[in-house]
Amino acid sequence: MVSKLKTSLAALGLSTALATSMVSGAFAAAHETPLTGDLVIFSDMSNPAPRAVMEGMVARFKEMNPDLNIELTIIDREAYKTQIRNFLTANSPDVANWYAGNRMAPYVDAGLFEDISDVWEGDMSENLASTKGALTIDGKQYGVPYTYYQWGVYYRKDIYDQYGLSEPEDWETLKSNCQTLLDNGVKCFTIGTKFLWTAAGWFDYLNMRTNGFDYHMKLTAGEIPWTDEGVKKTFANWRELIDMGAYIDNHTAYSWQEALPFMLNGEAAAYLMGNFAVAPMREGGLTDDQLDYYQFPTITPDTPKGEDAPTDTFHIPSSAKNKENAKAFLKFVTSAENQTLINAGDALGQLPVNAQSSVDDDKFLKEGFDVLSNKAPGGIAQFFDRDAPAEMAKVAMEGFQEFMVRPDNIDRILDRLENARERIYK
């Protein structure tokens, strides 16, 4: 589904005076003259909360630049992934959402994303330093971040309390907790693998906890065979949960959103997911007394923990017609005030990238900030389908989903992944 609108304060029905006052000072310092002309934006922020954030940003930018004609097109998130190459090569927008890391690289290599290193000059380079590397290729920057978020295990604290369970810090405790839940008719984890990336989250954490962050990054870079003993150990650990019956049945039929009700109604006790799931869980009726979070536990002792913290980004297509207006919008997006506002608990409910921003007074954001800042000595991964090339990610994630349904196929799956590695990275 695609919705297209000419943005105006009246059309959006938004009252933005207070929000505008928060961000206009920083933006005005960088751009004193109101913009004119056009600005065309394509966005994949189609879920309700992100959509409201995107529309709000556009409305505030429009209020600062009343003579600027802004056209915003919001495209369903999954459909966007298949459409982006087409619209970057024909009738491209001026600004487009995408992702950092290897998800960005093919479009840079194809000459479809603009070098915006000049946007990063000055304070921005320092304030956004945590993600600069993920947006840099050959010393040049090709996008800007607007949010990132922690992954981890969100769980029903009331159910854990009911059965006397505590947050697991090691693999044996996680499995023991799981068995107790299963003995009482509760699945350990909900998951929807209809779209394959959810299974990739499980692989990321199991592999980083089994073999370490550096090993995981070498694997996604094609430097380690998929038939390596370390990879086999990761899948052996994963199989322990599968053989227990830890996951909900028929998960291939559900998207991640469609898997939420199993946790909301207490049929499953936990969800390995990004922090973006908190808002729909709350909207689904869970209170903060019922819902809690823990860092994925240790599997191999003395292995420094790595974490997934995907970074969402904006880019300027190389064929954009209004590049100066687009650069001004990117500077506005990355301002400390704007990132504080859009990442608040009642908006994206995620973490601002700008180091001068404030973290919202939300227990999950605070816990996530603590994990990413203080409890991830191994390193920060972008997520499997962003750290691996797109073609490798597709083949591997198909294998992850198949393994969760047919674990006896593991040798055939790993041989297929290894054949793909030899072909793709060569």
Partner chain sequence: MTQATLPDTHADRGKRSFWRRNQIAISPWLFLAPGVIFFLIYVIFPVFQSFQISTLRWDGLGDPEYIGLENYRELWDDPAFYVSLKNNVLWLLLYLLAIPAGLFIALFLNQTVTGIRLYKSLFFFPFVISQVVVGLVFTWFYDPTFGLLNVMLGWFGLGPINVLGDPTYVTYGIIAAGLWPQTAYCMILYLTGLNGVNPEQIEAGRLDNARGWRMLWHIIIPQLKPATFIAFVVTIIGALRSFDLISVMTNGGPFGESRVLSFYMFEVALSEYGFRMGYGAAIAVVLFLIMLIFIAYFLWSMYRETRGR
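Under this definition, the rigid core comprises the largest set of C-alpha atoms superposing within 1.5 Å between the forms. Because the structure is predicted, anything quoted here is derived from the model rather than measured. Positions refer to the first chain, counted from 1. First, how it differs from the form predicted in complex with the partner chain.
- Across the conformational change between these two forms, the residue of Pro310, Asn325, Ala59, Met404 occupying the hinge between rigid parts is Pro310.
- When the larger part is held fixed by a C-alpha superposition, the smaller rigid part turns by 16° between these two forms.
Give me the form predicted in complex with the partner chain now, not the form predicted on its own.
No partners, no molecules, just the chain.
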């Protein structure tokens, strides 16, 4: 009920935005003939806000197709990651959530995700161009995006102002800023590496800025050895920060949420994170005057900047029973109208993928949208553990964590990663 009220309010607010944006073809198609029959959806959007969004989407789709019998099952996000293997093979729904990039490759290779290139025909490819690559394997599309979000450095503007610092544009400024903070007893960055992936965010950015986006993509695709000079340069840059003492102590003991208080208390000044960190930081008492965002600065000059923007997606399992209904639902999900609605600040609070959608009036979303659309000429990556195969990601992220604690082990770590690469990509 609450979610329904919320969506209708949001719809009201959006009517002005919609007046200017054209009604997408997909949206019209869904209206042509109301659908009948069944539609079974399994979703991993189990946190409160995403759950309301998912339920809202189903409610609106049902309104358009009153005779369609929609069955929505929401599964805990973490449990979903292992359950998907079972339900895709045994008892598959018509629509299922998953992730873009290498994360969907095992299911595509095993023939469990349906080729939906026909859904992508026409306007859609144009409107969703930014993520088309991440959903394409061997020239065919296997899913549609519904949201993504930017990564970047979220920092305490008030602390930066206090010490006369500005947003760094290059590596030298980042380091000199950091030194000033450290001299005043403030750590430059908070991080919690207990669950490893936060360290991978740092590696993604350092590697993309040191060696460029294309190099990074080749590395995650297993085409460049981990013992390569470029990788070593990335780690050497990383080491500069570690040796300065830029990161909070004992970060191996914390999850990313447990690392937040350091930033809230002003013990650390910045956090390299996804946009989802903004909500808990606001709840923790930081106002928009205190909290700000900057794009990760340049390291090697003239390297086109690449950005991390993990994309969440919908797919149709190959053994789905109501594929036509499922395709109509995917078209509905990707329509500009729907994407504007579900990514609004009071819903998912993330970025719509459809280029025709409008971004909610939120300082971080606006800045993120600008960065991803205009300031990432290098390309958009999915995040280390979605770009690299799961096995490689696990070994590598453990290596990153070890490096952050014991930077002297770097040669041993890289040899280990190289061994893993030779085994995994053969």
